[in-house]
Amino acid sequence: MTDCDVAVIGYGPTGMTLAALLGQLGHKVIVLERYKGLYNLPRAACFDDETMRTFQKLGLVDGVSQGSVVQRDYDWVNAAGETLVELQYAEAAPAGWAAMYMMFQPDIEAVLDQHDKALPSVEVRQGVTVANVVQDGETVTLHAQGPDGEPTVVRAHFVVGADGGGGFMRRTFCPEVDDYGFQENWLVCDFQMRRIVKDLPMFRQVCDPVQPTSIVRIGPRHHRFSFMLNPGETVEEATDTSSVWSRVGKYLTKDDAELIRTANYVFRSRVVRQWRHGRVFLAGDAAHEMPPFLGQGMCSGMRDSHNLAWKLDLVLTGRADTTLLDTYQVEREPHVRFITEKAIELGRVQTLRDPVQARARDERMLARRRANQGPDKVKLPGLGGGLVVGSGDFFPQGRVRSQEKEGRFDDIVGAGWCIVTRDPKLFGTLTALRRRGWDALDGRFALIASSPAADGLEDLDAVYTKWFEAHTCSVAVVRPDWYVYGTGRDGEDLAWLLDQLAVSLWKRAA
């Protein structure tokens, strides 16, 4: 038998990266996946920038960059190839990275995986099969079947499973789930490019009535094409080389590009209704899945992981008592749920099949266009309940100057929990015993100056000058996700938010 602090089932995106979390922050990790390797075929096709921000966080940008490029627009074009829509990215979004990127998941996961096996307290077991978990209020056991048949067991404080809709933890734990009863049947076809080609769409909806189609660059040297399969159309039919080339030859041929993958994909929208049970969790696709019309699928996979990694860390540290876990649920499912209903929304008026309807929705888009009417942007939600007060709403990071150095903001200040303000007399109110308790949680301090400051950073772009006006406050208490834990306006107002977390960190069970 094996101890660790957490035991992870998966090694998708989200398994990586809690393992990448808790392993920089010194616990022992061990990740069980069913595979003997990396699953290396691209399932995702994009992050946004907070995902960024999180490889900043794990000092992956320069690898995580090779298999990834900036996506700066996104358009859709009805059957006539009429522009209806077309999307700006933001070149420096709220993360301080620009708002899209576009990626061949297996170079990504590469990344990760070298990271992970590299980090001392993580080991990562492939080939190994979870057949029973067992809890006794203290403790979780893993009984697993390693590569060769041998029996393995694992035993944690805590379990993670993150092995997908279709896992063994889920199965386990959570078969009973919320099913929006939106799910489409589609083909999804990548290709290796051979070339550069001219025209190629880079990533365009084509809201075709006959046949609906999305086009992506997944990295910097491939490309998918997905197509909504149509009614009696079987998957053997579909899958056909010769019937791919078929649909693909408007854009591409083989002298462009190589076939290196095609699959039929269910797109489903299902939230499972408990994400803890004990000490076991859900997170991921076990937890969530959601159409691919936003992009967000790995996206908040990697959002629970931070959001269990720094919680996790304060409870096995006796810094935080074990309903902190509570919060995981609260406030990770209505963020999920936004972005599912959003996508659901966004794909049923992408891949209308009436053609009549479809005509409609063409002229209301060309009408708005014609009237310079940009398309509604989706914001994402702050957190609403759970460990905040107030909005929760996502804290920025822009670019500072100290007295040493340039960059940003969190290469400059360091990880954790922040206190940040504009208010140079702030920090002297608090008292010995917050200033003690906000340095056991390893708290920073950082002030922040529209101009050079001796004490202070300087707002090169004035993104936190803008964000604290916005918010009618001088300071703000900012969690290790980087969600905003409160703000306020004084001294007395930050002592006020101190003294809750503090009494929210030990809300012990009656």
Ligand SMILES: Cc1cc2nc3c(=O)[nH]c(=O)nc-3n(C[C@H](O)[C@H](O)[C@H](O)COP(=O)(O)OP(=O)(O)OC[C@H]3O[C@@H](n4cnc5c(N)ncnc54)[C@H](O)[C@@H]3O)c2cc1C
The other form holds:
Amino acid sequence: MTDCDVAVIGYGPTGMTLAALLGQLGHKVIVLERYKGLYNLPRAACFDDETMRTFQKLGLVDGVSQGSVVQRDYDWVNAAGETLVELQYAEAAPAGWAAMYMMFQPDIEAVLDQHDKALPSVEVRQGVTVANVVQDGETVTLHAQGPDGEPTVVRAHFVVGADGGGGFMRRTFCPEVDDYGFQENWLVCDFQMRRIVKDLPMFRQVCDPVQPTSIVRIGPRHHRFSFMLNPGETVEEATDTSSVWSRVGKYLTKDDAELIRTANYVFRSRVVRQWRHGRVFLAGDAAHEMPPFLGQGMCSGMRDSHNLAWKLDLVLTGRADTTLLDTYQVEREPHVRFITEKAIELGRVQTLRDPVQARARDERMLARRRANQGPDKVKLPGLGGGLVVGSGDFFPQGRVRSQEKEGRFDDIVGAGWCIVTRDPKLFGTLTALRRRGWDALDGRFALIASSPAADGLEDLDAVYTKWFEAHTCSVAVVRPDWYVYGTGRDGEDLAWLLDQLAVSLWKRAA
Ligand SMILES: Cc1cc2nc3c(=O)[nH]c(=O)nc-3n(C[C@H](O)[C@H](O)[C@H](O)COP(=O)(O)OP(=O)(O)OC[C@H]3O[C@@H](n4cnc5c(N)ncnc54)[C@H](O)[C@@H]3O)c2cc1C
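Rather than the form predicted on its own that you just supplied, could I have the structure of the form predicted together with the named molecule?
Everything in the complex follows now, all chains and molecules, and the chain you saw is the first one.
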């Protein structure tokens, strides 16, 4: 039997990210993954600015950038090829990175894998299938089968099931799911490009009621075509190579690209009812599945990992009560549900099969374009509950300049809790006791300078100045996952926020 702080089941993006974040904090983590090697085939196609900020935290931006490309636009066309929607993605989104990256998932997972395995406190055991979980008040014991069928036992303070949608952990701990009833059968065809193909759409939804199709580049060297299957179409028919080539014939020839994979996916939308069971948590697809129309499934799993990592750290190091871990589902579930519902809404509009309804949609969207009305952009919500006072908005990242260096805020200031203010007198108002409390959380301070000549960090793109103005505050207490714990106007507000935080971290179960 091996002991560890946290055992992670599943080495997909959720498990890999969690291991990386906990390993960065020095925790002993054992990951158990049933496959002997990496899955090595793409599923997710894109990720957002917040995900890139997480890669930044892990020091993986350079590696991840090798397997991804910034995507600036996305369009929808109808069966006649008329443009229905043209969406522009920001070059600098709130998290300080581009709003949209297209990726080749195996390249990104290879970067995470190499990183995880190099962390001294992380052990990745591949070819190990977890078959039983037993917990008492203090620990959880996992019984698994190793690569040659040998039994393996791991004991952990906490276990996170990141073993995917159909995984063992969901079946064991929470078979009750809320099913939104959205279920679509798609054929996904991935190509490795041999050469640049002129006019090949980079990110397009073809809203053709006869054959709804999505075309996306997946990273710098690959492309994906996804086709919604017709009722009655069999997987054998759909995945047959010659039928795939005839479907993509309008865009690609065999001289342009090599077909590397076809897969049949049923896109579902299900959210597990209970994400925590004592010392066991579900995360990523194990806790929720959503259709990929917003490209947020993997991003959401990584958010789960980020949310869990710093909370587990506080509990494991005796700086918070285990009740803090109850805030995990409270915070993550509404966020995931919002995205799932939006993805379904979007998917339903894009994939209308009824020609009359499809024509009405086209006319509506074409009229909007003629009236110069841009498309509605989906803005992800704040947390709204859990360990926050207020709306729990996402705190942006801008470029700043200190006396010594210039760069993105997180690189200059560092990771973890942070009090960010534009009031130079504010830190001086904190009592020694509150400062000690803040130091115990490894909290940081960042002063945003009011002008380039003043003390503090120069706000190079006015990101923070605008943010404080929009939120009518002068101080923000920001959590390690960049969601805002609370905001205030002066030292008194800050003192109150820190006292509230201390109480919340030690809210013992009644
Ligand atoms: C076609 C398609 C397109 C998508 N596009 C996007 C997109 O553009 N952007 C985005 O963010 N998301 C997208 N997604 C969703 C994304 O792929 C998933 O949300 C994400 O991969 C889930 O990661 P995970 O780590 O939670 O689970 P998984 O990747 O499923 O990993 C679970 C791991 O657990 C292991 N495991 C299972 N059972 C056991 C056991 N008993 N013991 C040990 N190990 C076990 C499995 O082998 C697996 O490696 C897409 C999905 C699909 C199918």
